[in-house]
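Next up: just one chain, as structure tokens, the form predicted alone.
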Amino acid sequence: MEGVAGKVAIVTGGSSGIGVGVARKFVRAGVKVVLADIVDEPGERLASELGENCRYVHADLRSNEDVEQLVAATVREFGGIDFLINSACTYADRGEAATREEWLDAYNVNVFGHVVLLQLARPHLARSENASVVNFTTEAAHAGLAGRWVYPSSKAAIEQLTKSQALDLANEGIRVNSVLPGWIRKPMHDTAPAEVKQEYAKWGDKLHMLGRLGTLDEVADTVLFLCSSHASFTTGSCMVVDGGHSAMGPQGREKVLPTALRKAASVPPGTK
């Protein structure tokens, strides 16, 4: 991808899941990466693995002080900020039983913390020749989910926020987009019990037109594209990387032919 080598990215949620895939992909592309997370050991291990172009910073998105220190550490280590990859997320959700405190905690991680990060990084992004912010959403933002109120609504908020941020920051040359992944095979699948792997495989087959889970590389490639000069005219958009999940109807890949059903219903019982 053109326009990414030598740039500097902050990847929140960089100790696990999609953040790991993004960090690896970006470092291979020549990007200098700062991983931000609250789970220190795997984040530090990944930074060590990726070498001199990667650092780990403990940063809790619920703390303004931590976010300030994250931005300062990135600029101190690598001289600026070109990309924000906002992949940190909490899935904690007790639906109708969630308390006000639980709602606030989830939104502090999924939404508010990333808003503060962008506010603080904005002066540095505005000095970049190719500034890009990538948020993460989900198909859950577009459908009712039994027992889940908090997580889907936070992702719906992110989709709206992406559009407003893109509009307000366009005159500073800062592009803001979101990525909507499907069910993705993450590092935890490597050590998960066999029955868990089978369950994920089942849902990957059922939910995706392509009949499988997505990979970290497939999501990271999309994020890298959005940060590259190839996407210089792309902002305020949502890039869907879900194996066809959001385009598939409730009948999935099953053939349901209403005409044949009506014809069968019209045949008297006991006749052919």
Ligand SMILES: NC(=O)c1ccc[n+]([C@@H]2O[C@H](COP(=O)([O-])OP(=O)(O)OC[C@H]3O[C@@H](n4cnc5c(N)ncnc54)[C@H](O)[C@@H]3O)[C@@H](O)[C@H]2O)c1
The other form holds:
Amino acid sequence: MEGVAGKVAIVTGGSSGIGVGVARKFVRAGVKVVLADIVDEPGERLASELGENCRYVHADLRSNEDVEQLVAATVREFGGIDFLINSACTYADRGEAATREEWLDAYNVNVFGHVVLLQLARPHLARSENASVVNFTTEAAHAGLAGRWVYPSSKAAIEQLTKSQALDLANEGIRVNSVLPGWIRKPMHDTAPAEVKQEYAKWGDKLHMLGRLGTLDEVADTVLFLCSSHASFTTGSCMVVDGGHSAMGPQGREKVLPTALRKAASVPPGTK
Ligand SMILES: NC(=O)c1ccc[n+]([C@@H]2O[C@H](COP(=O)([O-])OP(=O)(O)OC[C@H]3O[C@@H](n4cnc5c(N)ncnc54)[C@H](O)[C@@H]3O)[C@@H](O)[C@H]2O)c1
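Okay, that's the form predicted alone, but what's the structure of the form predicted together with the named molecule?
Time for the whole complex; same chain goes first.
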């Protein structure tokens, strides 16, 4: 992809899941990547595996000081910042039982931490000739989800923020988009007990038009596209990478109308 080689990206949540997929893809494309996370060992291991174009920085998004240090370390190591990939999140969500402290903690990671990161990185992004911010949302931000109040609403906030940030940063040449993945297969699915694997496979089949879970690579390809110069006219958008999940109605892939009724309904009135 054009416009990415030699650029510098911060990937939050870089120790796990989609963050790992993005880091691998970006380094392969010639991007210098700083992984930021609070779970250090896998992030440090990934950085050493990916070599001289990757670093790991411990940064808790709930701490302004940590985020300041993350920005400073990135600029010190690689000379600037072109891309923010805001993959970190907490899924912690006790729904109707969640306390004020739990709400604040989740929003601190999923929303506020990424806002502060953008505020602090903004002067560096503004100096880039191809600056791009990628946030992550979910289909659950668009519909009621039984037992979950905190995570989906924090993602709805991210979708709105993506648009306001895109608008306010457009005149500095900073593009801001979000990516909406379907259910994505992560390495933990491979090591999970058989019944958990079966459960994921079942939902992968049921929830997606394509009848399977998505891959880290498929999400990372979209993130790379959004950072490339091929997406130079794309900002404020939500790019869906969900195997058709959000375009499917409640009946899923089932043809619910009984066959006899379907036949009758397809005969125009007055004909035999
Ligand atoms: N995986 C999916 O199927 C899926 C589907 C829809 C949307 N998403 C979105 O994609 C993004 C990545 O999801 P994932 O499943 O790969 O996540 P994940 O849980 O695998 O990784 C999230 C990472 O964020 C880190 N993190 C948590 N709190 C942090 C903090 N305070 N400071 C810094 N890092 C912190 C965690 O340690 C973890 O490494 C999320 O924003 C999620 O909402 C994922």
